[in-house]
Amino acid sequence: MTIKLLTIESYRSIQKLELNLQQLNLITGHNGCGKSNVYKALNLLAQAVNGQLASNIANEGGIPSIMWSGHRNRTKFNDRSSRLNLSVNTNEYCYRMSIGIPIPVPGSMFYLDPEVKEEQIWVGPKPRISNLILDRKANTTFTYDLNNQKTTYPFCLNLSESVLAQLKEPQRYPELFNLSSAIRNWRFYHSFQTGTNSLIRAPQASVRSTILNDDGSNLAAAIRTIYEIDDIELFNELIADAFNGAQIDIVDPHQKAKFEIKFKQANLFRALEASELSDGTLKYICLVTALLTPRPPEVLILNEPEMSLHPDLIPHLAKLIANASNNSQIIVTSHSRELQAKLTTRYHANLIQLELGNNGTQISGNNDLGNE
């Protein structure tokens, strides 16, 4: 269930933006342009059907805090009609989430947290009485079937969560099932923190991994996944491709189900272990470890996945990316320009830049914008 067209709305830079996507995809710009905010909204979608959409919202300051930042007008959004909209069309179903700033309650501190106005799931272009599947305006739901007939869900949801994370019973709702199973698929790799103390050059608990952790974690277990399930040819190609033959092996030096990483490269007479090689390099391994899933979901989206990367790296990561989207749908945002040449000229990645106007994050109509 791939993305076909993504509207934000009045979400911190971006007054109103609408990207259409194809199967790879790559977004980029000047710093601040509003690249991240594309990669958050995204993100906010998925913890959402998870039912984390409050605490997320909690953990950026409150639902004013990731309202549209630019100008607007006081009296409109004190009155409380100011809305968040984050809306998908997949090739399947289209889901649409408007989120507000709930109704005071007298005595609650809870004044911050995000209330959800509506949310609307369709079948095709733009929703109506008859391709509506469900129907939520605040605390009524309806839900439509194939006759367009109307029920009305009979219990309170939580007004500060989607319906999507309420609604789980695939036998009762199973369009509802299926685009909250398809969401939730989604994978996102923002940055893996590789420091002194970080837990990827630590020993890792050896439990077959087929999907690496967004922090990755548990990296060591996850390649040694691929080595037994999937194609081990193709992850010591790109390895060797990066660092000049480099290989690496997973052991288990003191048969304590613990996991270890060694990296044996050219002209040294020993392997390193994890703790010892560069961010780069840890970080790099990390993407192909990512991108190389033998579980591979039907959208990744990267955040600026080149930082941290030697530019000799760039053709690697590129092609690496363009492989991962013969199976998945990718999204990438990244300011690198030569990341950018190598995907659009090479491999025909669908190019979208942003810029900073007088109306917030909004497509450039410089097409030279990232080779400046």
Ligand SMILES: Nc1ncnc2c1ncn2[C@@H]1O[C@H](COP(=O)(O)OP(=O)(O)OP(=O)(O)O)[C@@H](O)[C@H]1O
Second form
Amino acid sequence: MTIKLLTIESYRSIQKLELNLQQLNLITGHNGCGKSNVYKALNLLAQAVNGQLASNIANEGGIPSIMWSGHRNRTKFNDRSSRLNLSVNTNEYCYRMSIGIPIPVPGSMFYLDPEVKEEQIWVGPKPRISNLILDRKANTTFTYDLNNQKTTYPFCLNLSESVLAQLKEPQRYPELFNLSSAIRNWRFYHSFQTGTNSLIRAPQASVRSTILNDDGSNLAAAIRTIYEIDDIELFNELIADAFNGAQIDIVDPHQKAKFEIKFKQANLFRALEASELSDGTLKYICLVTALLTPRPPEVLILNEPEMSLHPDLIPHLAKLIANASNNSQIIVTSHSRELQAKLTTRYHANLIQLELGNNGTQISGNNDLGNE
Ligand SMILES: Nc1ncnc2c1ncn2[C@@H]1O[C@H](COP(=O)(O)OP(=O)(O)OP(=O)(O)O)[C@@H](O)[C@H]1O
Ligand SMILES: [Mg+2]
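Next, give the form predicted in complex with the ligand, keeping in mind that what was shown is the form predicted alone.
Expanding to the full complex; the earlier chain stays at the top.
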């Protein structure tokens, strides 16, 4: 299921933004224009489907702080204009979620919890009675069967969470279940923390891993999994091309189910360990591992992957991203001119340039990227 259209309303710097997406998408723009906010909005939607909407919003400071602050009186619980709306039109279903402030309960300290005010799932470009599959309004939720028979969803829903996270009886609601598992499988990578005490640098449990964790903490196991079940030649070629013929081996030196990375460089007598590698080297190895996953997701979202990489690595990164777009829809945010040039001219990425104006983040018609 690929995303054709993403609509975000009243989320951080975004008042209203509609993005038409293709298989390979590059979102660029000046610092502060809202690139990461697009990434976070998609992540929020995925978290909502995982039942993490309330905790995610609480971690970000509560619903009023994540809403676009360009309107006054934003915190009215009953005002339709003070809602955060997220919607995705995929090639199969469309899903819209509208989140707002809860009805105040005297004495309650949970007044910053989000409340899911509306949720709709439908087939086709616009929601109509004839193509709705689900319609949630406050605490009443209806589902529609193939004959447009409207039925009240029989379970009581938690108002702070998406219906897709609370779905019971998947066999009775197969479309809803398909959509929720598609969104749940979106994969996000933001930045790999590679400081001295990073888990990426430490020995790691030798658990077969077809997916790199979003913090890179199973890097050694994920590399070994690629070696055993997938395209080891491409992996080796990408590492060798980027680092002057270097090679990576994974070892379990004490046979204690703890994997370690050995990085062999042509000019050194001994292999280096993960703890000795540079931040940029480790980040690039993480990106190669994430993008050569033996289990590609339907949608893969990368936020500013060029961070800490030397400009020489950017053409390699572009090739890696383009290669991954053969198996996954890719949405990448970046302010690297080099990555933009490579992805758009060589790999024909859909370029979305953002700018920050009085009405928040907008699509820019101007192709000058400005400062990086
Ligand atoms: N609730 C809010 N209302 C309005 N604007 C907000 C809100 N929260 C954050 N912002 C604005 O969002 C912008 C930051 O957006 P974001 O982090 O997406 O930028 P970016 O394009 O990723 O920048 P960079 O290239 O520096 O990473 C800032 O301009 C900030 O002022
Ligand atoms: Mg950013």
